[in-house]
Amino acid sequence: MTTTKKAVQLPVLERSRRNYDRLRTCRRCGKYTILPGESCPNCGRARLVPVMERARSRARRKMLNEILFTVLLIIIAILLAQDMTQIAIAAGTGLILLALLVLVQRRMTGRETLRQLSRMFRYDHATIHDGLVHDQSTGVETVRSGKDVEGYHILRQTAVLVRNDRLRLALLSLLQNFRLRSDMDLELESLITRDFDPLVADYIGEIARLKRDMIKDRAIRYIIANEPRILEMENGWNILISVASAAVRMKRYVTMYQGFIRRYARFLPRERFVRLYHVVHSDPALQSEVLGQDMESIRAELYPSDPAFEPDAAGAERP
């Protein structure tokens, strides 16, 4: 069965350096979003800031506190003191502590800040959670509409923080009606799901073919994992041959999924079994194993007197 898929421009995901750099909270209402835009989604007020300006400030807030405290101790030393002397010798004392007290401020704002994040993720889970649903809401809605990339952008973006299986079939259903190009911003391992389903199988049958840079241990792993479900797929063959030939671009992935190469080397395209070949040769170990005799076998059998297979033309093969 075909299926007609679109050509589509698909937005480019920002990253940033920690998954919740992107989550932002209002000041107005309380509630958190994970989504782009001025307005907050509940109330709609442009009162929205990210979570570590929240927590910045709520450090700041602390601190001045302390500070104010500290200050009151001060007075009151102050005014319980009988005389000169002990107002100076209060006044004095207050003082130093004080400047210790701004001084070790200064110091500990990062790891107070850090303290208030983590207070707000502590306390506010359940909030979080419920806005992280009403994002998921909305990029549904969106799709339904008709708005099938901009769904699967809003989508996305709240699968940075939400890590379920449900949310990452929803993505790859989407993402099979589209015409996947290799210079599209895809993604994978965070798309592979814990149990056998064949849109992930697909999807990474699909990017072995594009972008088989992307293939590693764990879209690896998966398929060896599930190579006999696979098989019973309409694609499956292809998809197994295909995550082979982008496995043997590592000599690590050569040397940890032997087996699983050598089930596949003969049906490797002529460039990959050239690449698989070279890599075997330049390592003893590997030479000596049944890998290595299965290569002589197949070249002899398949390319008798090609010139690639001489050690010269290695540095030659791309990887």
The other form holds:
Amino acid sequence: MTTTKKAVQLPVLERSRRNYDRLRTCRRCGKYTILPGESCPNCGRARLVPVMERARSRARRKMLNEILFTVLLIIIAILLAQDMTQIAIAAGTGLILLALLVLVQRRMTGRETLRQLSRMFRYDHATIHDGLVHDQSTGVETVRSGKDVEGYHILRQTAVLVRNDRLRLALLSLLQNFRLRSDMDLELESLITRDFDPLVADYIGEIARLKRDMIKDRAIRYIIANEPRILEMENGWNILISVASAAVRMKRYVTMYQGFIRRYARFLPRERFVRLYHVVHSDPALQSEVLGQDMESIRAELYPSDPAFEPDAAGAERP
Amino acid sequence: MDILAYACVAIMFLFVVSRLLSYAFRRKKAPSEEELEKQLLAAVNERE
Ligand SMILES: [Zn+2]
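Can you give me the structure for the form predicted in complex with its partner chain, which would complement the form predicted alone we have just seen?
The complete assembly is shown below, putting the previous chain first.
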């Protein structure tokens, strides 16, 4: 199976602080896209701007209109004035009100921008949805034309906003063809599907082998919830051992998923069993559980005179 | 016809005050960044 995997260089996903930072809209046709690139995927013009920028210019335009309307009223009032007193009153009141308006507007620009953004998301939700569907089909077409790494990267960018099992499985089936390495920019939690799929289990197993630290609650729970089905898989046993091996790095996981850890404790690689043994040993509560008794019997059976299990060897363990 | 000039000042006053009030009112219910993120996710994924 590993022989068919392709050695690839996966592009790093540029992450942004907020999920809408990468969404852009076309000033000409109003379509939306999350993909980078100069020209609009719909009309081809280079008039894409980030939605945040668009919202800011809308907010500013609205504020400018308010100022212009006030100035217009000042001018009309001055033109209608009959004497200098009236001109002074019109101009004086006008300028004070204008100054007040400008002052408040300046302090509100940030909030008004967010409000405009919220309006855009509300009124344009269908257009935004369609834009992302279009982005996904661009990704699928790229894959079909043989450029699977580029296609994967496109689909992955859409996954910042599109959350569904179909897209997750598409990404996973592409990842399955690549030879993954620990230095790659990989993600796990966002790819875990709602329903069980062997692709997800395989991927969790692979991550558990490559980047143990990425295995967290969601992945462990997914594996436990689907344990019988994973056992039916060709590679299932290895997946379960790998995930259990990754989970014993933290005491919290050992405590929370004791039953699961117990079922595979005996089959862990020696180094992972040593780790688990010391985790259990360091906690009287865990030690008094069935898991604690298991530890002693497995140790006595498999590693009778191994010095790594002596209490003073605990400090030398890495998580 | 000086009443027109005063009327104009009055309209200006009412307009600016209404703007200021609406800014003061919106100040409290401006969406947070988290709310916007959720709103966008809902907009994109609603038909799934
Ligand atoms: Zn366009």
